[in-house]
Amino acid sequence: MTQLAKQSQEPGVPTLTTRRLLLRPVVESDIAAVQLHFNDYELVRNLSAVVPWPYPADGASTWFHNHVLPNQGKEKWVWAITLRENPSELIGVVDLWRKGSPENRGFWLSRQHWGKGYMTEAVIPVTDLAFDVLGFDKLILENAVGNQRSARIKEKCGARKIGEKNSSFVDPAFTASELWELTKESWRSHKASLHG
């Protein structure tokens, strides 16, 4: 069962739990585990090609500086992926935000946890909050054409794909992305089927 845990590291930004995991909010001692774990092209080669590749040494720091402190809890919400046993250690993020450019939802997870259902998890009580406590009414949520993982989680959640559009990644493969959108309803219709 998908919990809010009555308190947060951040205003603004509750700590969720699920039956492996803890979502807590991102802090500055988080920004190790982000550089360790998102320097990896198998993770990073299916994202927008906004993140730089290579990545640079700066490039964790520079990301929570300029865009994770100055939004976190007003517009964005970005979580770090802990499992429950060991929540000090991140092992991905989950973020969302009002303004869509034009997905609201994004995510990434370290490689060796890779096919273990984690992700599938904490979407779940993003999701909630987004519906039940942000007031958003629906999310539009992409990912790059050929990236079956990712589509396979927003199927799972109830999303129903909207098209595609030209889009740059940073493994220039991927020439375009494929939008869903998940509306609280469809999101209600499906969550009964989803483990948390």
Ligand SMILES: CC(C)(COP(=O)(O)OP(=O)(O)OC[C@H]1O[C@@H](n2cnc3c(N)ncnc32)[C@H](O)[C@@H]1OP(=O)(O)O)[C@@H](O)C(=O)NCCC(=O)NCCS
The other form holds:
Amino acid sequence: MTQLAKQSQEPGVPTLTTRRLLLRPVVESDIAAVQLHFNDYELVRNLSAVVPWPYPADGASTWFHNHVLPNQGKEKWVWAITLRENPSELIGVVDLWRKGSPENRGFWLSRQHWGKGYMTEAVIPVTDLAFDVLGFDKLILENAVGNQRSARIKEKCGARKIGEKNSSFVDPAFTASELWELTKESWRSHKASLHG
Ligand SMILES: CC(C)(COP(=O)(O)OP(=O)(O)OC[C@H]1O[C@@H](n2cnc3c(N)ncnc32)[C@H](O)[C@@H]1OP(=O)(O)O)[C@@H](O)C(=O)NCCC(=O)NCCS
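The structure above corresponds to the form predicted alone; please provide the structure of the form predicted together with the ligand.
Expanding to the full complex; the earlier chain stays at the top.
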């Protein structure tokens, strides 16, 4: 198979656009923005306890070089969320990964951008890509019990809550997570309902 033919079968990490956002693959120059946003405990406390806290000075660089670069566009797809008018400035991240643990999707947004519907908007093209291009049959989604903003995004996608399990988050007050299932069929019917 020629290199060109091989590339055309592997979508890599495509740039995705919505009405207000541009989602592009994260790049090395985004490290400084991630490092800055991860100094915010109110943001980071909602994330899995695999994230170190206090966030080390090389935290974002380690994440990018050890976790993003080796898998980007293969088993993991990591997008920088940006505003369309300023695509160089990362304001958040949304990612998908093939091998669920059991969840397959994560996201965060810098606090000044919360509550504007951005994440609800960002997950739409990512979910379309997962089902229409990457071949997922379902996505398992997870959030800390008590992270109502994140849970609300799952509800708004048409996901179904399937259970809870013990989990550790950066904030030790979170001791359990909710698991959600979003199937290809339920995503399609959810989208059809949006379009009336
Ligand atoms: C979770 C997060 C990505 C949400 O992003 P966002 O762009 O603010 O989300 P949206 O504005 O698209 O939607 C948030 C929803 O939560 C609702 N919400 C906001 N504050 C809430 C609260 N205190 N309790 C319940 N719901 C709340 C909003 O009203 C909105 O729902 P609506 O559209 O029905 O009104 C963002 O808060 C974040 O980055 N949090 C820290 C990291 C994190 O939790 N990541 C997920 C780990 S599982």
